[in-house]
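First, one chain by itself: the form predicted on its own, in structure tokens.
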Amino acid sequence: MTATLPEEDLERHFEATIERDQRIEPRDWVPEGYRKTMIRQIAQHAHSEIIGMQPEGNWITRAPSLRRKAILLAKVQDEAGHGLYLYSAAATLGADRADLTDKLINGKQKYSSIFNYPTLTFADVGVIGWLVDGAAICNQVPLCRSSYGPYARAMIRICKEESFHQRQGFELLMTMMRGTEKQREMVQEAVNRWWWPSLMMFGPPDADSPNTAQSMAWKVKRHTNDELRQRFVDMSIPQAEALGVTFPDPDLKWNAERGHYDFGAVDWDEFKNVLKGNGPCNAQRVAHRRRAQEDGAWVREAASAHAAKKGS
């Protein structure tokens, strides 16, 4: 669809494509609001993958065995790849990766609040795999049907790999739960710390989410924040029972009338505080990313010079 048609015709074609549940592709005309929404969401997702390498990367040199080290290395490498897929998807909308990175390290774009919490023990590696990647799967599988084609296609591979990461995390925790009493205590303590931040990953309640309604109308999202959060809670309870751990929520109980688990109130003040940059590791995470960007400047310059030389 070329941009030579009147804008109202282009708008009607865009809306009809969405209504037919077809994909929007890079060649298609889109409203500026849609383009900005997609860049914001894809960039935030890409930033989250890249920043998300840090909490677990912190344990690569301290993994308790060669097998665990290899698993963790592979997972962190996968996360780097996810970030690259997503930055490439954002580029199809006209976004520049260097500009997106600048916005990240200058605090102008966000990443998932979950990555601003510390990994205090090796059990955290397993809990991140189980709960954090589990929450990511709940959120991201519907994005495989997102209305923007490059994003939806990138999500297919990302979700397959995230699913594997979740199984790896659960296997690690199951191994630790079969170990010593101290190991079991370590797992439970990690679960206690990560449960509530995992529920925050889905974003604020629907009533307080400024972008959900429009994203649902454009079929960027297929489910609301609260719907996805409930799905995650329902999925996690039987897994916790199989593992032998409990969640730190006295209000957690089955509601036969609703057909879902009830759960306690999330501390949204904490969520907002972390998003504002006041979480336990916000400054550390961004500073590390900034150093990596600065340290890699010579590599980017050399690659650009080499490409220019080959092209001349």
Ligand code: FAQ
The other form holds:
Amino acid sequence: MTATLPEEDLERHFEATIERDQRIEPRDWVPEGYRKTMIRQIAQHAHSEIIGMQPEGNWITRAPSLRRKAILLAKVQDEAGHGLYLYSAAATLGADRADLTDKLINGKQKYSSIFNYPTLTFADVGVIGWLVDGAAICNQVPLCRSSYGPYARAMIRICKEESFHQRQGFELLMTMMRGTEKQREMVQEAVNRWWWPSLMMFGPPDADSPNTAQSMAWKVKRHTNDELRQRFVDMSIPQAEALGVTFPDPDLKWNAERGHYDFGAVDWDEFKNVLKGNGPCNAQRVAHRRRAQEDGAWVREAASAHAAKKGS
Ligand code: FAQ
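Starting from the form predicted on its own, produce the coordinates for the form predicted together with this ligand.
In what comes next, the whole complex appears, and the chain from above leads the way.
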């Protein structure tokens, strides 16, 4: 679409594309608000994948067997790959990856609250796979139909890989549940710590979500935060029963009238506090990312020098 048309025609074309459920592509004119929203969401998502390598990465050297180590290494590498596709998707909107990384390590852009909690035992690796990747899939499958083409397409591959991650987590937990009493206790204790933070991954309640209405209108988001949170609760309960664990919520019960499980109140003060940087591991996660960025400076310089030489 040529940028020489009057802005109102470009705007009309953009709205009509969304209306017809077609994809917006990098060549298309978009309103500034749409560009900013997409960069914000894609960058936060990319940062989450990259920071999200740390909690599980913590267990690579201490995995209990060669098989578990190989699986965990592959999973953590997948997360790095997801971050890279997403930074590339953000680049199609004019965002510069180095600038996005600067914003992350200087606290100007967010990443998912979930990665600010510690991984205390190996059962946490299983619970992250089961619940955290499970929540990620629930949130991201609808994003495969997001209106921005490069983001929606990246999401297809990411979801396939997340699905493998979820299964490996569930299989790990199943194995531990068939083990000793101590192992079963480790799993239950890890579930108790990760359940509520997993529900927070879906974002604030709809009434307090400033971005949802516009993102739904632009078909960036296909469901609201509360709809997806409910879907996740509903799908997790039979899985917990199959595993033989419980969730730390006395208010969880089937509501036949609604056709959904009711659940207790999420501690939104804790969520806000984590977003402000005061979660148990925020400082450690960002410091680690900053150190990795500084330690990798020579690689980026060498790669640029090599590219310049080849180009000349
Ligand atoms: N943490 O108005 P809304 C993964 C922010 S999965 C931190 O509702 P929106 C896989 C929000 O950005 C995790 N901040 O916002 C993996 C906004 O702040 P802003 C990543 C949060 O965008 C597994 C403000 O609160 N997944 O990495 C959170 O409409 C295992 C108001 O919120 C994605 O990013 C939160 N939980 O909806 C990796 C999915 N929730 O920007 C390794 C794509 C909200 O105005 C290991 N993103 N905020 O300053 C989305 O679907 C949406 O962006 C939401 C938030 C649903 C997260």
